[in-house]
Amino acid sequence: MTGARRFGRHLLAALGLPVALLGLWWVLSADSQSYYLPPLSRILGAFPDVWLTSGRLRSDVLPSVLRLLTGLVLAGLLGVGLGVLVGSSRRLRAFCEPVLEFLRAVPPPVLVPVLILFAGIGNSMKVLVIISGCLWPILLNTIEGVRAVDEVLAETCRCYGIRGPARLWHLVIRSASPQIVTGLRQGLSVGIILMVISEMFAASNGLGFTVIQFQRSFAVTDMWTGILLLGLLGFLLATALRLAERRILGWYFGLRRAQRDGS
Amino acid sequence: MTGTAPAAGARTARRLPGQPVLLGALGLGVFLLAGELVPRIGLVSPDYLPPTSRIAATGIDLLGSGAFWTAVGDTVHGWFLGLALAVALGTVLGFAIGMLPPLREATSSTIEFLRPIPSVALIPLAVLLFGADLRSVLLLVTYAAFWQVLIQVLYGVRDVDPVATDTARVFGLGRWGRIRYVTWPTALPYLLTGVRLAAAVALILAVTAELVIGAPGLGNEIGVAQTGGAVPTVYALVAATGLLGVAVNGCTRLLERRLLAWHPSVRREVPA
């Protein structure tokens, strides 16, 4: 009984404010005459027409998401690979640090014009742009993670003669995985930004392209649905990553909880 | 949870202070040399990637032009104002929400929902509302940087040691005294980490807004140079934004070190 009550309370706490805010938006905008701020009811009413029934889900949303995921996966592979390499050697780290520091500091969207030169305006440009932005958080976090491998565990591995791929997989990647996931999470938010930007620049389909198209043709209600959809997409991807993180890093969260309770 | 605890900057003391710097300079040299050689050998067409020396020459020309410095000023202006707004809002709201558990419970789902919304989704709205104006830049920069600060402050406020709070209460410190002497010092490292993250994000969004919306600044200059086919200028400007980013990172680190000189994570860095 109390369990159900507590669940109800949590549900109320989780949903209360969002519902209240949406309600406020709904009421305040109900008879809005402003051209730029159409009533929420009209935006929500237009949403299915604009995105679901018109086939845009397949022609625009799907390509965008595919580009983002491709870019993120490639950046992840590249970032973890290079990160393990650079992280395990003190010399290599010192050698690369200033260059990495500089490359990371370049705001990724300014690379869009540069990458257009190399890769034209096709899909490969967009994936490259996404990689060029997502790579740094993943790479730098991996380096930090590899650097911070527990000394005792490393010694234990050495004692038992665990080396080569086994050491890499069971010790290095494992130890660095919390950091790697943090890098992935930061990479995801940068990646969404870059996906939208690269499509705003030069594209014939995609979410960013469509939203800008709406804005240029002053289809304000449609534009608002696009903004909502982008928000929803960001939220869904972040949630998916968090669920994956909870599965993959279950051992780590358990360890931390145990350490906290024990101390 | 974000894994960006304040100790991220902690570094073990180095045994040979000169060597890493030398290696780093060597790495930078190799990087620049590769940029010079790759187009010269013909691996990549010099039309796409001009040799380092040409980019450098263009960059030096830029340094003498007033338009460049105006653009830098515009970018820094938008970045700083947006960041300041975001830090002020994030700190105040973070403390308010973090110190009142019912409020924290009620807002957590909303914060989790709003945070991943990409700020660039607001670009079309900003264009319609404000046009290619500083206000558009500020809207995007503030929205993006705000979450970084807010989340860090929330973590920081939650991290307060209950023993310290109880001790302060026993010594008769009031609500404000506890905020001043217990909560604030606990949350400050988190806040500064938030500022560091926010400063980088704010720069990205400031330049992006200029590039996409056309507000005056370095981003806009890059867009103009690209449309005009001035490839070396594009590279020189990109390098300039990179250097600006390095400067921003350096400044925030310096700020951190200044304000946290008492904190163990900073003290540990000083070689014995």
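Numbering follows the first chain given and starts at 1. Here, rigid core means the biggest group of C-alpha atoms that superpose within 1.5 Å across both forms. Treat the numbers as computed from the prediction; the structure is a model and nothing was measured. Compared with the form predicted on its own:
- Relative to the superposed rigid core, residue 255 undergoes a CA displacement smaller than 2 Å between these two forms.
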Given for the second form:
Amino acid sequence: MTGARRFGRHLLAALGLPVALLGLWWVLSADSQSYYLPPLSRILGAFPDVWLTSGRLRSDVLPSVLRLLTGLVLAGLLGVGLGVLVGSSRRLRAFCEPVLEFLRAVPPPVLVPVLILFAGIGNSMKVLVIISGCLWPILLNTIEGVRAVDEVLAETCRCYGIRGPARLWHLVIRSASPQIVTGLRQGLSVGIILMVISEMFAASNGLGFTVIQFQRSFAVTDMWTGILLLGLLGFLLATALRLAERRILGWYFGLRRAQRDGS
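Which structure goes with the form predicted on its own, now that we have seen the form predicted together with the partner chain?
There are no partners or other molecules in what follows, just the one chain.
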């Protein structure tokens, strides 16, 4: 299969269902007289005025995206670092597992009031809330990835005297990288939710703040445009992460393709 055909199939698979659902929403809401469920045509018509020409892209969307990316990057660094450390030691893993399971079970939104006490209501609190939710999928996936390092490859490294940073980078990180990227994808979804929640609690800008302001002022159509924008933002960030995954893990997808073709 050529690259163009493969790209076309991936594009159709990615956009087919969202376009079909939007078409269904358009048809079902076309004659809606409900104040709370306006027609999709009215929502899409208001979208440019609400977000593109009003300056909200810079005043609200950009701060939200920066908070989300900052939290995700810091959670990634922390999760991968701790995951490699815990996953490399069976005793440390057994010692930490009950604590990790306990902390993972605590819903991050309930930490918002606590974090406000310690970090105030500025950007620090919002980034900490995002980190508190993104950390766990990245950490737990990294631990599993490190734990599942191929014993044959580990023994080969030992025989060739590959130790220290070289072993960490070429064996441990590369073997665990598919799991790490899976954790990042899960963390991104959690991060978007927590970004909105943290901005709803105490903020003067951001997507969550703006959507809740629209709701409180009964600007229902504008509120729906914000919800659509959040979905679009999540889709674009997930697509960017997927493309980066294809680029970084090209060896992994090539290996899986070769295994499928050989079986």
